[in-house]
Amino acid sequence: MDKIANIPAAPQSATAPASADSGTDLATLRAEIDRIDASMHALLMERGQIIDRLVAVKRSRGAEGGSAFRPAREASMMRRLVDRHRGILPLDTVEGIWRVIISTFTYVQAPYAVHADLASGEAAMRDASRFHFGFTVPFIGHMGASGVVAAVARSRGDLGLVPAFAAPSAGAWWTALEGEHAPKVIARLPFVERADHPAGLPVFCIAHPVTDGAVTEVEAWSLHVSGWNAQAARALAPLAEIIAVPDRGLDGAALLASIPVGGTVSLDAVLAALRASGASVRAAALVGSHASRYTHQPQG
């Protein structure tokens, strides 16, 4: 007698109908999502109505006026946002969903445009600025960082963006940020940084002057200095971060330091490295503060 062989049965085919007890259940999930995007638009128009009395609130103080940006509370609110985020949406959208409501409700509150500096490479500056402040905030470009800052002084509460790095060519700009009522750093973007940021250039970005809100956790100052040489900027490399460019003379030098707050390293620090690297420092001026780099490491 021949042998029959065993024959596995064929696999269920990909399009196979469904059973009406999956068709059940996948009415059923798309339910809740119906309800949970529901409910997540009725917690926006929720969050409208609160920004609606804040803005009476404002006004009947006479506080209204300028920009409604509060760098400290975003960097908080960004840092919670990422520690607390499990599960498979991507961190990348979570952060810009919440960038977009908080940038959009805060132009709500007072209208304000982006100015940034394109000079060195629109594609990565636009991107941060709409990863950042959306697409509602209008975004003004200019070809240099100076007409960032003159446009940003000019404004009532306008942002200006540019980059946290010595571009070529871009000058000593930071120095315009040295008068009393000038426009001052704010923050620096982006407010949680990892190696896959979507819209990861570094960027400073600048503001009148915030009277409430601000975050000083690091104090950047412009800083003019004599007898600069590669001795000194190795000396400051640990201590802070700096970006120098020539200034007045063939061994002076415009720098802005980032220096921390509280910790081991101080202005006086970076003063004697300085002097001690046999560099002298003919002026120093505070022009602004922001928050600490806060840097996210992709879980497994």
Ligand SMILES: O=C(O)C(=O)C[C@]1(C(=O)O)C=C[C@@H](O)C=C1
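Having seen the form predicted alone, I'd like the form predicted together with the ligand now, please.
Here we give the lone chain, stripped of any partners or molecules.
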């Protein structure tokens, strides 16, 4: 390993743009590419050694088993990566490479599977899962969000992916996250959004709650509302992102409300707006949290 890592630095001339008449021949440039590839590979292997040490430190601190996925850390890494990226390599590629690196190093720390709800369309969900978690992590499809939540609940450290929008037949799947020991929303993907994201399906990532490394920039609240009406829906729209499905038992609706923490709108403001529009809130339960949605603004 040390031998491989010991790669001579690039000569200054090699980093300058080459023109056809610069005298630099193809063989020299290919030697540079080989040197860089070997260097990147060595760095990945070195990253693996650091992960070994990180696992030892986590164990010595009594980290519980389960998933090694740390959403706060990953959100911050992905934001920094896309913000510093420059050059001709497409951002989608850079992001995809790092998603595979991080997710696979998460997997080698503690194997996990990704359970995905395919009911709203398999292709986009499969793309999202493979983009964010790579091909080494097993992918298990389910026809419906409730199967995903149940599989995650049964597992030690598996992740679940459910569309983060009102999917026609999904029902109020988030109510299964209400119990104290139930899985919770721990992330919303993609970490970095943009209009033409190659795996841009918005998904909630569900897992047994992480005690360290959780991110609470946006809270996900399950609300049971009776007297749900069009005025209530209009009143909430500017306050919070809402998924609402009819709840016939209550003559109302079950809502999943995503409310930014420390912002201008609080849960109380959402509840007050519901009451002011004639609805009444029967129950409210925190069913998880995730990082703020982060939109990448392309340079230039």
